[in-house]
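Single chain ahead, written as structure tokens, the form predicted on its own.
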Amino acid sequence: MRLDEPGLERWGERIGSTIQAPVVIALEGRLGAGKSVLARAIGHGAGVEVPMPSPSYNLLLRYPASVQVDVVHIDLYRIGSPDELWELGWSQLGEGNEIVLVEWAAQAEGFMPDDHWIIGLTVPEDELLLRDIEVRRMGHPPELPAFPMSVSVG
């Protein structure tokens, strides 16, 4: 399927506001291919209500987001081995009614839930205000929503 930005932010907000937690969802994708844009509209369709900066830094931030939900937004990009990952907390992650959103998850291969989404994005050459999504599931996660109807054909 082809979003545009637009496109790419309301179908975060449907996922954020239908998903059934706990749920972890890896975001793929070079730098800028708009996995912070669609971190941050799942996180804004939970009920987060202050901004989501990148946690590239702090690789990982935790929000409030409804009465039952946490979002925790994690950036892997940065972590040297697959050891680090403990120190994050990685273990208890996805284990309470959270929705985890791991950018980078190439980096805990091997680590990842046996059920979890993976949400590839890809900016195409000929169209740079687009991006391809791949979505593939991994295991048994609970249903991701549609894509929103407005959804731009490549």
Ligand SMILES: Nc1ncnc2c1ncn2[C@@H]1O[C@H](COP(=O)(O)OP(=O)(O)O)[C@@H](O)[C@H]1O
Given for the second form:
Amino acid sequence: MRLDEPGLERWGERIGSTIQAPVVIALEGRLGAGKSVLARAIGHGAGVEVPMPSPSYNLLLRYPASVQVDVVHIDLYRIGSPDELWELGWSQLGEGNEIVLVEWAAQAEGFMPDDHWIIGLTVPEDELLLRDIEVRRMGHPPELPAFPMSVSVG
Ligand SMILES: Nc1ncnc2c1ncn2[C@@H]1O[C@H](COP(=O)(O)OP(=O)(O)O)[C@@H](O)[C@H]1O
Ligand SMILES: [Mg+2]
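Right, the form predicted on its own is done, so what does the form predicted together with this ligand look like?
Expanding to the full complex; the earlier chain stays at the top.
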């Protein structure tokens, strides 16, 4: 599936507003692929009303999204080694009522929880304003909403 930026944002907002927490979603793709764009859209869909800056230095930023749900936005690009995961409170992630969004989840090596989604974003060679989206289910995470067919491209 190929989406333009507004289409990706609409889909992300729908994920945030409909998904059943707790859930863990890994966002994959090279720098500039749109991982943070999608993370922000999911956060805003879940009810986060403040800006969501990139967690590339803090590694983890937590936002109350609604009375019950927190959005946890993680970016592991700069993590030195998986040991640092435990300082982030990694062992409890996704146990409470949280939507956990992990950029560069591959840096967590084998430490992702059994049940999670992987959303891969790639820039097509000839279409720099579109993103190819691939969704993979690991274990049994709660259902993701379907793509917004009305705004998809290609
Ligand atoms: N279809 C698209 N989906 C997402 N981002 C897009 C799209 N087209 C262009 N962009 C641009 O690509 C960039 C993605 O940046 P960002 O989300 O920070 O990437 P990442 O977090 O993967 O490094 C933004 O500048 C955004 O405006
Ligand atoms: Mg990013």
